[in-house]
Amino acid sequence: MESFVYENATRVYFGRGCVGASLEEAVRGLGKTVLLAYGGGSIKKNGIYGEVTGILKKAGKEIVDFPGIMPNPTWRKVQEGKRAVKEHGVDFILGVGGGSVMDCCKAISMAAATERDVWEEYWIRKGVVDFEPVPVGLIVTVVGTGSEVNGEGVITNEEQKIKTSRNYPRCNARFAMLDPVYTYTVSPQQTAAGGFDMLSHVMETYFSGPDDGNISDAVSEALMRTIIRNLPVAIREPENYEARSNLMWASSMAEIGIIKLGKRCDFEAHMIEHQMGAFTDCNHGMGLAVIHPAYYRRICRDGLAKFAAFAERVWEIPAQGKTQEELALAGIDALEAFIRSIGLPATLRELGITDRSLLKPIADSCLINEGGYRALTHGEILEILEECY
């Protein structure tokens, strides 16, 4: 394994009833006024909003509602959050939702703590965070991104047509609460999309060097098997606690940093999907499902041994009678079949992207990641998008 330094500042509360048992304790000492951030209002329908606000009021907190955080949160919404923090003297931010809510909260926590142009100085380029962001706590209701256990935030600038992510450890949430019961009401489609997002995070780490039998790859293989086994169950049986809890922790494990230790990491498929999202506002997990098989067929010969191992150890495809290349391609076929089996789209048109003229500007705007087995060209990215169309 390569050398690394690891830290993670987020305290995780996991399990049935963890919010009721621990939220009052977790917010103690974080100030008087809380910005309660959430999405479209589903937490009001399923009772989570009432439970959370009741606990906050019991703890003596003043609540500033901040609803309406959209999928693919925008820089405009971050600025709106910054104004709310300033106007109401907010002491800390509590995000209740999925990855979009969590990412937006972390970006707001930075933007509200400095007068610098956070988009230009911290998202367009990597900056040094020499100030204290507003403290953040997170309650997860949709799994997939793993944003609850890292400092990463993915934000879209609609005017610039740029969707990009940065990971600043100072943006790590002070605490994250993961109650699998809170995910019971997530739709089968979004459960599938979030599940593929977490599988994608593991694959993007796994399919990169070094390939020396390191423990990170062994953990990744176990996580991939866990996701593949439990995701269809959660889609079929929304209130299956075992499946939901395994997926919830697998999502966190995929992005807590453990499996990335000593790895270079790829994430080119994420770079492509980010720009698809910037131009079309498509669903993140669904976009990844469309891109991954075509991308992996493009690069598998550059990491043939690892793709063959993926087929044999994750999909349990027998190696006997197959060349290494045949085995590698069989693993990608199994991935594509799995995507179909959980109801996710396999083409851009199925995803809702029907304007073929967008493909070249999407390809031309993609960042090229150097961590994979081979760096793509913008021309190759366009070819992949054409194949996916």
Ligand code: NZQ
The other form holds:
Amino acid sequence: MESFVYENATRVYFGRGCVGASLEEAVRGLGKTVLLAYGGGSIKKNGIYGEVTGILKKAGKEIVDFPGIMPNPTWRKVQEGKRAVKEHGVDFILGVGGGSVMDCCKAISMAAATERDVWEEYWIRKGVVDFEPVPVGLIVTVVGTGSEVNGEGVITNEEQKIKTSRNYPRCNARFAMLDPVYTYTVSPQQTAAGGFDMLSHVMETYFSGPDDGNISDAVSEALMRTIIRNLPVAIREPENYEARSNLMWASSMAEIGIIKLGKRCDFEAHMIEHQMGAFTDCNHGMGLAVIHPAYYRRICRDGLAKFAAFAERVWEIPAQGKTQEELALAGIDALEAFIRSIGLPATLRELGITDRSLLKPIADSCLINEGGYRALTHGEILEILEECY
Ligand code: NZQ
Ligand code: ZN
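Could you switch over to the form predicted in complex with this ligand, since the one displayed so far is the form predicted on its own?
Everything in the complex follows now, all chains and molecules, and the chain you saw is the first one.
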């Protein structure tokens, strides 16, 4: 195993009714004025907004409403949040939503606490957070990113056409509340997209060295099986508590840092999807679903034993009568069939990317990660995108 330092400062409340039972206690001591940050309005339709504001008011908090955080949150929205925090003397930020809301809150918490150019110094470059960000609490309403249990924030700068992430432990939320019932109203399409995102987080960790019998790989295999088993159930039966709760915790488990310990981690598919998002604003999980099979067929010969193990242990494909390469490719075929079976797009055009001239600028602007079995070139990324078109 590679050496590591592990910390995680987020207190997690999990389970049915956890917001009603514990929000008042969780916000005690965080100050009087709260920036209540959320997305395009789903929480008003499903009643979560009413429940949360009721608890905050009962706790004597003053609420500054901050709606409209869009999927793929922008740097412009972060600046709007920063202004709201300063103008109203906000003491803490409560994000209620999915990865987009949570990431935007973390970036606001940084931007509002320093006069530095946070985009340039902390997102374009990796900076040292030597100041205290505004405290953040998170209530999760759609799962997939795992943002609730890490310090990561993915932000899109529309002018620069860059979607990029940074992970600062100081941005970890003080608390995260995970009630699986809150995800019952998530659409089948977004359930599938979020489910694939968490599967991708596990795969991007699993398909990297060192391959030395690391305990992380065994946990990752269990996580992948859990996601594959529960995702079709949650799509078919949105109010199945067991499926929703397993997916909710699997999503956090994938990104809480535990399975990454001692691993190099790949995340090249994420680098490609992020630039697809920067140029086209596509859905994160759906973009990943398009890229993965083509990317894995390209690199699987560089990590053949691991891809064969994936086929056998995750997809339960018998090894007998197959070469290692045939087994590895059968695993990728199974992944592709799963993507189709849960209704996710399999091509860029199905995803809505119809302008082929964008593929080269997307490929050329992707970050190249060194952690996987083989580092791609920008030319290879373009070939993958052309294959996916
Ligand atoms: O905006 P509203 O109206 O709330 O609707 C949202 C949004 O349209 C809807 N939704 C949320 N809760 C709902 C609901 N609909 C019905 N019922 C509910 N209870 O879901 C839609 C998608 O929400 P969004 O937050 O955009 O999805 P997701 O959680 O997939 O987040 C995606 C963002 O997170 C980034 C992605 O790149 C993307 O920008 N990521 C963040 C990561 C992290 N911080 O660790 C890691 C990931 O790899 C990822 O890059
Ligand atoms: Zn992701």
